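Only one chain is given next, in structure tokens, and it is the form predicted on its own.
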Amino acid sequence: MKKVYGTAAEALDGLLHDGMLIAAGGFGLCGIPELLLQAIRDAGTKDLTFASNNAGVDDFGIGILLQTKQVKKMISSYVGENAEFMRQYLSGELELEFNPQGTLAERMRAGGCGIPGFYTKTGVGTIIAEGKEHKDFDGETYILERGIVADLSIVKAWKADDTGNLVFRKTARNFNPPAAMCGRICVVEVEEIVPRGALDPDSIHLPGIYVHRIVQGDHEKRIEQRTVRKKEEA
């Protein structure tokens, strides 16, 4: 099975359609599948629902798809750095399903493991719990959350071999593995594709069974919030 493709557009060929649910990895601006998001923008696919921790910023990440009005709904836990997201949400142009961060990650992981739902205490007594099934266990109330199964997963990894075994780098490891797991088809962009057998089996973060297509590319690697120390005077 061929998994390595030459460009992001080639890796997404035949997979995109209007109205689909896409799970996207990344946290802030770390580990965002930026090349695949650009290819989705260029393809013009619309009415999209994204399950993603955040929506990037105005001109990067999912933010570029908000600018072109290709996103219909966001399933997210944090959206605080995107002015266009805020504008569209407050004007009623964009649907939003808020999730606690851990709940969103577990919804993705559960979907990838074939678990249709799970109970959690997080969100009980808040707006998050409205309309959801409540159940008591050992005297504590929990709410039912459904697993997420996406039409497509797009994620970014540090290294891959040609079978799709993945290694993520530092913070990029948080949402990318569960996002990769929950897609019916998973497309990965990586910084480096290494020969088969070059990855230490004990260091592989996600096995290739979850990965269907891979593309290698150059990445911008933006810093979301840069904090520096003032220069000391001599």
Given for the second form:
Amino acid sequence: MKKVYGTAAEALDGLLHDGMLIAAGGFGLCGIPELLLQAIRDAGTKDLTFASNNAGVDDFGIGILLQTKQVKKMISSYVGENAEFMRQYLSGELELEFNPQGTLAERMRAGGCGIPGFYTKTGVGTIIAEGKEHKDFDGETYILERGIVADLSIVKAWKADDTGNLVFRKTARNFNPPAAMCGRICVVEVEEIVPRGALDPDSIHLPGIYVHRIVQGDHEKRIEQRTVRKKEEA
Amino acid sequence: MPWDRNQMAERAAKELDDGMYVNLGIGIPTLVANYVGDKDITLQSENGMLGMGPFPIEGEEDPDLINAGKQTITELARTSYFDSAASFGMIRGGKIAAAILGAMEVSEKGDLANWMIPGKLVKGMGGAMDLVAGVGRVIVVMDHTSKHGESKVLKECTLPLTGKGVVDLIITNLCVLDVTHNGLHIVELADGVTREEVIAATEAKLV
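Previous: the form predicted on its own; requested now: the form predicted in complex with the partner chain:
Now the complete complex, all chains and molecules, led by this one.
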């Protein structure tokens, strides 16, 4: 079965519908599926729920879908850096479900691994625990969190082979593997598609079983906080 | 003289032992890295990295290499990368020896509030709830009082909690407080700061 598609729009063809739940990889603007997000904006799909650690900035990442009001709800751990997000949230146009970052990552991983729920200490005694099942194990209290299974996963990797084996680069890996795992269908955008056999099988970060469609493209890879030191300090 | 930001960071660095894996929060905690000296400390960045290096030299920034504060950083010879689920697996699993974090309020029972002020803009807890619930030791570094002079060391936190009974040590500009089962215990005073001054600036009970 052919997994490689020519454009982001082609890679998403037939997969988008209003009201769907999409899991997206990325941390801040690092390792986000920027081309697939642009294609979703162009497709005009509405009432989307995104499980994504962040919501981009005003003109990049998920922020571009907030500008076009295509997003109904965000499941995120941190949503600063985005004025339009805050405006829509405060006016009640946008729903927001805060998840602790590790709980969100594990909800995705668990969902992809056939685990419908797991117990965690994270959030016990806080508003995150309200309404959730509490259970003691070995004298400690834990809360039940649910696995996430998304209608679609959109992720960004560095390299793929044509079978969908993926390699990520540095901290751009972040939420991409768990997001990829939790989708019923996973579409990946990469910087480079390499021939079968070009990736070391021992160095593959995510096996192609999780990947259904692949598209190669040029990435802007915007930096959110450019911090440097002077050469003489080095 | 109360400690300044750098002196608080320097004091916090004394809590770190050779061989520790440590997570540093944003703000004063970030400065702790400047004071670890010869100790072999590995810094974790919860977006998926162990062995976090300094900021890059101008022109060598890599958009694929950032810390949890979204700042560009560098890697070291010891660096490893992993995904967010693995990253919080090591946090939740107690593999990270210590986290040094800022705070808005801490209670005498070790409750921590550092993510939300009701009625004000809420940006989210990020990884703070996972860190305080999971790591071996939670060290808070913060000013002892607010800009308005109100104690940030309280009998009970007034703000929504990040974690309940999670703080082990509090380092403020005035002193170092150990969180014990009996309450807060002054273990050190900043140079020239008296016990009476600390008591006057603290709403919580000191034992």
